[in-house]
Structures are given as structure tokens and as C-alpha cells.
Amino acid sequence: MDEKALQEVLMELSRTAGVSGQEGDAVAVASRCLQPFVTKVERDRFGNLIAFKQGEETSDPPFSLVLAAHIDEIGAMVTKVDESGFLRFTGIGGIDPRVLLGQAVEVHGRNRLKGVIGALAPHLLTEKERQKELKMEELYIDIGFDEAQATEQVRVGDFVSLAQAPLAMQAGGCISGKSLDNRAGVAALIVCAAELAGVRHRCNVYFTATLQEEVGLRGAITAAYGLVPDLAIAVDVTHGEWPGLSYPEVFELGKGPAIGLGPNFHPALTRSLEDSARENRFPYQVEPVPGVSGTDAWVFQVSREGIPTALLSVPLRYMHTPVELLNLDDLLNAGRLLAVFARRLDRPFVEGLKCI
């Protein structure tokens, strides 16, 4: 897969709604993109997308690798339709009220409704009110309806997604948009599947798009328990460079994906990822994670008897905003690195993971 094809895939994934708990549309896009490269595509009982590609290992049972990226995004839920037809709401996932004011949204009611998040204009605020911290309960969604029209179309509990269209930057090979955390990881899985489609590899590979990560890593819990892989790599995003911050808090865009190091990750897997990157001249960075990573990698590591796990992350600016931004080269290199890693796996290496 080249950069142009990757851009098209990522932008389609980004513009598709998939708030935690309502990921069906995003899963459908990912399923269609993975279908040409794998043996079969299915969904487990929780709803996780599982795309399976059979390896050539002849031993019984064959060994397996899970590549997992969560597909859900942050969003909101309607809590009230007020007497003027405005919708009050609460966040789903780590949504920040500071970035919501003036944003376009889509309300998933009886029909899909466009709306905007508004608040009192600054002209109507006192000086003291202008200095106050913005709170979620002070915001509302305006869908242009009065109370009767709104209550006919919208119910308490309806989901709300951000409606920011993805943007291809004119320079730097960057894409900006909503839900790149973690549609970027899903796109990396698609790149990997495309790279593996015409080559031989020993291991069975499960490309897994997990649900509800933003509200508690739930999809990874059920996927890890159901698939019981011999090893796993979680693919997610990490914080991109920002003025006033430096490594190891943030990572440079365009310098490659970041390989996690720390107690959440099996040292032999991280070494193998680094070796794969160096031998194939893929740029990469190293991310020290001294505790729980807060990603699907944590779940896989502690599932059942323990699953050897690693983490590969794409640097991303403005995480959990409608204008998340990444470099396509980092994403492409992440997917290609995963493919190289999968190809080099053999049974002696996998058996050796049982002894740290």
C-alpha cells in the first residue's frame, strides 16, 4: 500500500462515526478495507472485528499473533432535551469541554441530525464569567428545532459524534481530523495486511479492531480471552511534539512510530521490533512507559496466564480533539514494520517467550 492509498483509507476511517458503544459504521469500513487481504473476516460476540490470515506453520497447534488497534472514538450522549429544543449532553470517553465550543456534531437520533455546540456569546458575559473554566453542563447542542420537533427526533441516550471532516495538509505529509485516535492504528493494520497479502509467513495473524477502549479497554478484554494468542502487539497513538514539551513526554512527527519499553511489554518482543526496524531501515523512536500503558497492551499482557505483548504507537498531536494530526510516513512505516515483524516470527522464538 502506498501513501496515496493509505491517505484515502485513513480519511474514510476518520470521517466515519464510531463513538464507543456505537462503532458499527467504522467497523464496516475497516472490514471492507481488510477483506481483500485476509482469509476471513468476522465479529466476535462483543462486536470486535477479527480479520484472520492463515500462516504456513504445519505444527499442531499453529502459533498465532494478534495485532490489535481500537476503533472507537470519543463522543457524547444526550442527557436532556430542554424547553427550547436545545440538547444537553455528557461526554463518552475523555472528551475535553475546552475544545467543544463552536464544533459541528452529528446527533444519532431517529435520523442523523447535524448540530452545533454553542454557548453564550462573549458579548453577553460579564468579565468574571469570561474568566471561568468552561464546564460541560454549560454547553448545549443546537439542532435548529423547537422542543416538540426535537423530542420527536431525539431521545435521552442518543449518541453524538464530532463532525469534523479530515484535512490533508498542503505540506509535510500530514493529515488532521477527528478520531485519528485510533483509526490511525486500524489503518496501520490495513497496511500490514496489504503487505502480508502476497508473501509467506509462518504464524496465524489476527488483525483485531477492538471496541470501547476509550471507556475501559473492554473490547481488548474479550478479544484477548477469546483468541488466546501466543503473542500480541497493540497499535495505538502517542503524544506528538508540542512547543515547550520534549522527549520523553512527546515524540517527533516524521521520525517513525514509537516502540514501547517498560514492564507492560515483553522485552524479547520489543527487542525483536527494534531489530526488525533497524534491519529494514525503518525509522523508529523509543517510548519509555514506566507503568501501565493505558492501552490494549495492558489487557493482553495480563489476560489468562499472561500473553507476551508489545506496543507500537504513532505520534499524534492534539489528542482527543477534533483536529488530531499525524504524519502519514509514520503510519506507513508502522504498518510495514508490523508486516516485517510478523514474517520473521518462528516457533523457536515464540517458545522462547515463555521464559523471560
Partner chain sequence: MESLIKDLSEAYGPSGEETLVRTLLEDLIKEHVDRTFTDNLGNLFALREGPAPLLMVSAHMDEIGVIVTHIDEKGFIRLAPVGGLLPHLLVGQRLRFKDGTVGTVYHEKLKEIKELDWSKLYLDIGAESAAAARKRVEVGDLACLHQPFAVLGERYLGKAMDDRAGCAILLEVARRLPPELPRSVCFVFSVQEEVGLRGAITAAYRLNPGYGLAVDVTRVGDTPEAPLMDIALGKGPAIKVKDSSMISHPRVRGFMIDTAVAAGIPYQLEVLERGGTDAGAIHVSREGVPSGTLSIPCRYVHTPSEMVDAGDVRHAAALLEKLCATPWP
Contents of the next structure:
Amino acid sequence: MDEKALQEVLMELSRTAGVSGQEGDAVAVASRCLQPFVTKVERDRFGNLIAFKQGEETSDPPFSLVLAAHIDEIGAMVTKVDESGFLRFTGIGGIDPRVLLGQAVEVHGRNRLKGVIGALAPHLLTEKERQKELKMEELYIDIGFDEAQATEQVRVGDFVSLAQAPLAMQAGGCISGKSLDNRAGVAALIVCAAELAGVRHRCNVYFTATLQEEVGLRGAITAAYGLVPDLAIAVDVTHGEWPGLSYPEVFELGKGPAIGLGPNFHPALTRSLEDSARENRFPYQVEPVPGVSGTDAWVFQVSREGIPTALLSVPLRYMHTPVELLNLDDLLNAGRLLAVFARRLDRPFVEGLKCI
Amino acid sequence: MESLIKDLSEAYGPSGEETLVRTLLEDLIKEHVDRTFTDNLGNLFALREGPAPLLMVSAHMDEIGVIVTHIDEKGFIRLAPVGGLLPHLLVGQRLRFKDGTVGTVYHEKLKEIKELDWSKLYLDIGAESAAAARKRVEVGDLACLHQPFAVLGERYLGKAMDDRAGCAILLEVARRLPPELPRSVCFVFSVQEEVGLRGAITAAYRLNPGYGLAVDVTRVGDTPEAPLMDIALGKGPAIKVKDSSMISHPRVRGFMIDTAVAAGIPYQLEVLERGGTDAGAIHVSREGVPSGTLSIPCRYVHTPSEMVDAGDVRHAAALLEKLCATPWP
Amino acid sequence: MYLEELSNLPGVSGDEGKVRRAIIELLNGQPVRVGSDSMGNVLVRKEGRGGSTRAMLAAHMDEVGLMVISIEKNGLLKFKAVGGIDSRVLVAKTVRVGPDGIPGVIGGKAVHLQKEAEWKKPYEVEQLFIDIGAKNKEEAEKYVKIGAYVSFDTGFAALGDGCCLGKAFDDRAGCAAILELLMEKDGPGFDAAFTVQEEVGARGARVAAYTLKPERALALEGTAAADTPGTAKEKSSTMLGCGPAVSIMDRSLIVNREILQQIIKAGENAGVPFQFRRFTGGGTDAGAIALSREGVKAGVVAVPCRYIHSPLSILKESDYKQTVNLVRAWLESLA
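Now that you have shown the form predicted on its own, what about the form predicted together with its partner chain?
What follows is the entire complex, opening with the chain shown before.
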């Protein structure tokens, strides 16, 4: 898959709504993109998307690799339709009320409705009001309806997604948009699947798009339990460079994906991932994680009797905003690295992981 | 259901020491189900056999309480909370132990009420020495709030409505279910919900159900200057969309709504910003269990006087009965 | 006593290899079955009286420590804590860095160079660096890799009236106690788990319990004692010299009533002194084990240790010995 094709896939994924708990549309796009490269595509009992690619290992039982990226995005949910037809809401996932002011949204009611999170004109505010902390409960969504029309269209519990079309930047091979955390990871899975199409690899591969990561890694809990893989790699995003912050709080864009190091990750698996990158001249960075990784890797590692787990992260700026920004090369390199890694997996290595 | 709720509300069962309330529940439910059993954590299961897949219906039988951490030379007892209990609610409040021992809570001298925290509180059971106190109470013993049940018109007031109201609904439904069921139903009276949905975690693992339902109380927004929440007492049970532990499965939620509408049962839709129920544990058990929660609106949750509406309870029971007796899509 | 050997080994959460190998080595030739898993837990089965009760003892091999997160131009190492460490204790301590145990010191800006407002505040982690003496980044990179684990460099020693001083008594004390029970001839049978990653969320115990499928379990811990000047007894949690601390509840577990009664009765029958842990915070492996599969009846018995989660702690040998006695008495009571 080339950069052009990847850009199209990523932009379509970014454009599509898929707030935690209502990921259906995004899953449909990912499913369509993965379909041509895999043996079969299905959804598990929780709703996680699982695209299975048969390997060539003939011994019984075969061994399997899970590549997991969460497909859900942060958003909001309606908590009340008020007397004037305005919608009050609560956040889903870690959403910062400050970025919501003056933001366009889509309300998933009886129909899909355009809405805006209003910001009063500065003329109407006192200096003091402009300085004070912004709270979610002070914000509301304006859908341009009165109460009767609004109640007809919208109910408590309806999902709200950010409405932001993705933007192909002129410079630097970058893309900006909503939900690149973690449609980027899903796109990396698609790159990997495309790379593996028609080439030999021994392991069975499950490309897994997990649900509800942003509200507590929930989809990954059930996916890990159900798939029982021999090893797993979570693919997610990490923070991109920013003035005043330095490595390893932030990572350079364009210098490759970051491989996680720390208690959450199996040391031999991490080493092998690094070796794969070095041997194939893929740029990569390393990300020391002394404790909780906060990614699907965290739950994969301790599923059942333990699953050797690693983490690959794509640097991204402005996380959890509608203008997340990343470099396409990093994404391409992440997907290709996963593919070369999958191809070098053999049974002795996998057996070696079981007893360290 | 009034006397049932009274008995359950007044029963003793803080998280971790649910044996008394479990015995009461087991006696009440066993003749209405095929069999009952318990597990290592103390969950009570009451199973109605039928075709697969199994529907797990969970209400927690534990309540918030306190644990004894120290008994001093004079017989005063120090406490730590079990579950989300605020220390200022305990000042002047009576507590009761498993053997019926009662005591009252007060605090050390304070400059300002702001200084009140758990380390300043003590329990006085009227013992004049450590030895006398230790005849009745030992470190590690658990106590619950001691508060009588009351009927206020159409409303019930008492401790532990969270979640004995839910337990009462499960009992009532178990009594009413027809002899033939479209699928097996297991009523679970879970332990240790108040300290992190712990009983439901192991109960769901054991049952490996096809569907999960929790019946629990939820907060309301219908009191003076309440936090924004579109739930009121007396407008029917609530069908949960989301809380901090779960986003309800759309198919389960949809079926609950359709069932309520078809039966003419009033309902409200609930988005709870903070809090969770057993369904939060059930829905991520093993490979995942499509789950939902039926909530009973409740004022003053986690205080000695929790208030629910009799009509909401009746309607919740009617809806749960339909959900247990109707084939699911 | 195995405590000295185990305490002196580095074993920060995620890097327990040296402790694991030492334990496996010590068990070599013993009539027990030893295995390990992909996270690095050591699982041991000892046959014996009461062996059918499926009781599990767990102690964690890992300790709190540090991780190198980047290397500065001047060769100083930037680090973060692994597990819960009070950042005030870090300044001016010696450490061992990476798999080869490169010596290092934790340095902060000299007090002479600080303004008054600065020296009135404790050092924060961001103001401290590990110095291995390297003259620049290039030289440091010869010795240290990013992601390297760093442990405190405190040697075990005897002090005072039957006390020991050392690092990582939380939870090498528990590991040593289980080892003693495993080595005893004719002792009761049980399954043991020497677990990894307790300090970052009881992660090893969770998978160990899933594998072992116990019916009941005890975590053996080193727990905080605060019997120090200015602390009232009811706030001391545990005290040195009063025997093992029996937990009633913590953040992760309400101790199973049956297990609690069994421990109390076993202690009373065997004449083993014990105390209750008067603190309901903190968490242990027992919390994770209790929620494994269909649920496990679980409790915690601990050796009181002053100053845990710091470079050095103190315990009393008699407390340690009585902990072994209490746990043995409990196991025997199950038979």
C-alpha cells in the first residue's frame, strides 16, 4: 500500500463517526478495507472487529499473533433536552471542555443532526467570566430546534460525535483530523494486512479493531480472552513533539513509530520488534513506560494465563481534539514493520516467550 | 412488596459480610426456583432452568458500612469505611454489628467541621474497657447503618435501598414467573458491589451467561439545586444508557425500551456520570456479554435514608418480569 | 535465612529475572515441581499433608525502583519511578543501573546553588538525575540503554535487637517465608506463586491465580509499620515485635471471613502471637487472586516493616519467624 492509498483510507476512517459505544460505522469502513487481504472478517460477542488471516504453519495447534488497534473515538452523550431545545451533554472518554467551545458536532438522534457547541460572543462576557474554568455542564449543543422539535428528534442517551473533515496538509506529508487516535492504528493494521497479502507467513494473524478503549480498554478485555493468542501487539498513538517538552514525553514526527519498553511489555518480544526494524532499516523510536501504558496492551498482557505483549505507537499532536495531526510516513512504517515482524515469527521464538 | 422491602432494608449485610441477608434471600427465593447455590465469594445464585442462552439478572445484596480497625483501652472503637460512605453522615448515627450490638458514632474535638475525617471518628458501644468491648466486637468486624424502614405515602425510606430494592424486585419476579421460560434465568444476589463490583466479576465468570441485566438504584436530579440529571422519582424505572462502568449494549437497551413500550410501562432513559453497577463487570466477562441495567430512581443514595418510589418499584418488577418471560430477539 | 540473599538482589517490577533465577536455583533438588510463565511468575507445587485443599501462597518478587527514560547531553540519566515511591527519599542515594548493575548516584542541585525558596521545598523527581560518572551522552550510552531498570543499592545488615536492615523487604520477606515453607520436610502441601509486577497493579498474581485455580489463597507481604515517634497507636497500622500482621481489609480486598477466622484460630492454637493491620488502604496480590475465575477465598499475612518503598527498611527477625509459623499453622489447619 502506498502513501496515496493510505491517505485515502485514513481520511475515510477519520471522517467516519465512531464514538465509544457506537462504533458501527467506523467498523464497517475498517471491515471493508481489510476484507480483500484476509481469510475472513467477523465481529465477536462484544462487537470487536476481527479480521483473520490464515498462516502457513502446519503444526497443530498453529500459533497466532493479534494486532490490536482501538477504533473508538472520544465524543459526548446527551443527558437532557432542555426547555429551549438546547442539549446538555456529558463527555465520553477524556474530552477537554475547552476544545469544545465553538465546535461543530453531529448528534446521532432519530436522524443525524448538525449541531454546534455554542460560545457566547466575547462582547457579552465580562473579563472575569472569560478567565474562569470551563466546565462541561455549562456547555450545550444548539441544534436550531425548539423543545418540541428537539424532543421529537433527540433523546437522553443519544451519541454526539465531533464533526471535522480531515485535512491533508500541504507540508510535511501530514494529515490532520478528528479520531486519528486511533484510526491511525487501524490504518496501520490495514497497511500490514496489505503487505502480508500474497506473501508467506507462518503465524495466523488476527487484525483486531477493538471497541470502547477510551472508556476503559473494555473491548480489548474480551478480545484478548476470546482470541487467546500466543502474542499480541497493540497499535496506538503517542504524543508528538511540542515546544518546551522533550523526549520521552513527546516524540518526533517523521522519525518512525515508537516501541514501548517497560513492565507492560515482554522483553524478548520488544527486542524482536526492534531487531525487525533495524534489519529492515525502518526508522523507530523507543518509549520507556515505567507503569500503566493506558493502552490495549495493558489488558492483553494479563488475560488468562498471560499473553506476551508489545506496543507500537505513532506520534501525534493535539491528542483528543478534532485537529489531531500525524505524519503519514510514520504510519506507513508502523504498518510495514508489523508485516516484517509477522513474517519472521516462527514456533521456536513463540515457545521461547512462554517461559522467560 | 412493602413488607419484603422493609425486611430486606433492615437486614444486616455490609460488603464482605453478607451471610445474614443471604440466608434471608435464600429462604425467600428457593421455592420459586429450580436450585440455589453459592460460591467462594458468597454470591447467591437462584437458577430457573430453561433453554440456553442463560440470562443473568443481578442485584447486589451488600450495603455500605464500616470495618473496625482498632479498639482502645477505654473500649472506644475506630472505624474505616467500606464502600462510598462519607464520614459526616455518621456523626450521631447508630451502627449495628452482625450479633445485634449497637453503638453510636461521634468525633474527637474539632476546630472546624471541615477537619472531620475518618481518623477523627469513633464508635461507642457503651463498653467501659477494651476487654468489655472485645467481648462483643473485634478488629475486622463489620457494621451497617442502623435505621428503621418507613413508608411515606407512596415512597419508601430506609437504609440500603441500594440495592435491597433491587433484591426485592428479583424476588418478586421469581415468584411471578410462569412454569415455562423461553430461556434459563439465573437470579444473582451479588456480594461486594459497593467496593468494586467484585461479586459480579466472579459470578459472571461462573455463569458465562448469554445476556446480563443488573437491577440497581440510580441517582436523581429532582431535588433542590441537584446536579443536572434527567431522572425523577415516580416517573418509572430507568433504562440505563451509560454510566462509568458500562455503555449498555444497544440491542439489550433497545429490547428493554420496546418491551416497556409494548407493555405500557413508563420508563426514563438514564445517563449517569459517575457510578457503576454489576452490569459493568458482567459485560466484559470472558468474551463479552451483551448487558443492560434496569435502574430504580433513588434519592439520597449512600445515606442512612435512601428514598424510592413505590410505583417505580412496581413498574420495575413488571418490566423485569416481561424481560425474563419473553424471548429475546 | 533466605531473606539476606533475596533482599540484596535487584528486581524492579518488570525486571525480576535475578530474583526469579535465585529462587529457582534454591529450589533445585527439592521435592517440588517448579514452572514459570510468560510474565515471569515462578509457580511451585509442593505435595504434602493437606495437599488436596488447593491452597495458594503468593509473594511478589518485584520491588519499587526507577527506570531510565532518557540520557542528557552531559551524560546524566533522566528517570521515572516504577511503582509508588515518595520522591523525597530519592536524593543522594546510591543505585545500580541496568542488567550489569552499573553503579550510580542520584544527584540534585547542590543546596549552595539554590535560592531560599528552592531549598525549602523537597526535591521533585524532575529535578534529580542519576549520575554514573559518564562524561557525555556518548559515553553513557556505552553503559546504559533507555528503559534500563534501576534498583536501590542497599546491603542487608543486622542491627539493634534482632532487627535487619535492607531494601525490598516488601516483598522479599514474603518470598523468603514461602521458600522456608517449601523447603520444610514433611510440611503441609500447597501451591506457591512468586509473582511479578505487584507494585504496578498486582499483574503477575492475576495470571498466576488463573493458572493455578486455587480454592483459597494467602498473600505473604511486607507491610508498612508506623510505630515511630509522633504516631498514635491506632494510626500506626502495624508495630515491630508484635508478630505477623493479619489484614482485615485493604483497597483491593475485604479479607474472606472464613479465612480470617482460620488464621486467628490457627494462631491461637499454635501459640503464635499476631496483630491486626489497622489500616485499610493499600493493595496486595490477594485482591487480584480473589477475583480470579469463579472467585477465591483470600487473606493477607504480612511481616511488619518500617520504611517500605524507600531505599532501606527495617524488620524484626522474630516477626518474620512468627509469620512463617502462622502460615504453617494455617496450612496445617486445612489438612
